[in-house]
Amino acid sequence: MVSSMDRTLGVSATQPEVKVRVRNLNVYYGQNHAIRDASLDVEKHRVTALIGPSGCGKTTFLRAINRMHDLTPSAKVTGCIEIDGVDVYSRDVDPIVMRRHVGMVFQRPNPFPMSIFENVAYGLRVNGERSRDRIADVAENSLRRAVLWDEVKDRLFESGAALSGGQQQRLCVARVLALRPDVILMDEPASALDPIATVKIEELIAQLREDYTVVIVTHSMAQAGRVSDRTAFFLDGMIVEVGPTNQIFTRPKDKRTEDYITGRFG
């Protein structure tokens, strides 16, 4: 939201709001300095793509946003990550509570070993929801938002593992949506899928930006070009360049970005 002070300073009322603000982020795995002084503004209701060669730090950066490195004994994180102005690494922030607001979709679909319905309802139950009607409504709405309801409505109590790979990935998205997150992180969500399933995931991402802030790691520059509003190029643990996707792909400012985009390395 643009404040009166912003207007006084001449900031446009249409300027995108920053949802996630990363400043001077460093991530270490033991002696390995995986992310080096990375800073990035992730705009609200936009899709931000993280691109770069394998091992450049994209996934490490993504996982830092919802404190997944807390689960790795050798990992150390310094710097600041704020979501809506709140430092997610503050001692006052419960990482479990925080992850309800920052959902994660992984590279390979990982449905729970339970029914389609219970995959979506599970998080609600864990968080204390007891109303069957409420759970049913949220599950249906989440499956609809994930563009899966019409395909599974007649077999909700069959195993989620019986779905195709693309359907499983959309089920995982529905599971995230059920908790009503503010931010959705996606780590190469279509890399294990066939082209038809990939199109459905990309169409879903385009719809999600209406209500969510999305950050996606992708090795496919074509995919980044299709689904993202902004793109950040990573190299050797550093953010080399970030900007509107069209600019990054057609008029990059850094020669390293241009070399990667044009296929000279990576």
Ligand code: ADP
Given for the second form:
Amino acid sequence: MVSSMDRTLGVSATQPEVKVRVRNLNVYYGQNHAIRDASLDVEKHRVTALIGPSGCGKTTFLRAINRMHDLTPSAKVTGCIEIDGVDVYSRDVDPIVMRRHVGMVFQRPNPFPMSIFENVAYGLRVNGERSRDRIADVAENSLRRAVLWDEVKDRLFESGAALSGGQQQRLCVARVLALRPDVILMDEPASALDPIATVKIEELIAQLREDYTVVIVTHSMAQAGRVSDRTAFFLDGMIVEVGPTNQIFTRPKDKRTEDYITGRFG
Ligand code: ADP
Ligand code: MG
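Output the structure of the form predicted in complex with the named molecule; the preceding block shows the form predicted on its own.
To see the whole picture, the full complex is given below, headed by that same chain.
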């Protein structure tokens, strides 16, 4: 049933809100057609996992969302990506401003060569924040949200590089959170981490869902099963199937998805 209020707001009670709408996306690296006519609705305040064999285009798809391909001269992007209804490839959109709202965490932790505190504070300063108190507040909150505060609060002015790999990755998450993003893109964020650090990152992702929309690339189906609400299965640059994670893993509709999740290839 759609209530009158829902009708006023233009949303149906049963339809989850779409945060990122991808339509007919194609990405080319020179002659290599890496993403082929991919369409996907990313639901708000959900974790969406992108899975599929190596080289199938997961990273390429993820990087299209915040226009990282702008930085790769050989890459060409066609199709449409909207975030909250705004075409991110429109001429009116400044990719640098947009990337604050659509933060990214990479495969290898890449803290800036600065102190722990400064890693989180730097982006605020670059964005014009002058108040030391405000910067200190946001830095602390971001480190708390990234479940790192208790481990670093007594050593905030030590180098970020002195942290363990898992701590560095949570610092990278804190750095993204400090800019108040809506969407967080993660490209195999735990692939360089040991099992204990991986558990911490997975727990953190589960918490982020409350306030953010998360898209995570993972080569680990077990990880997709643990952290995501929805899963999209990629093969040869195409999205073969997307649905609730549980359904994709237990009742896939496409034979190729079934072959992949049962380990017949990839
Ligand atoms: P995945 O993340 O699923 O492993 P990628 O998105 O990295 O896959 O790669 C998809 C395809 O695009 C592959 O054929 C890969 O070789 C190619 N590719 C990725 N990045 C580049 C690049 N910067 N230049 C040229 N080809 C690339
Ligand atoms: Mg990749």
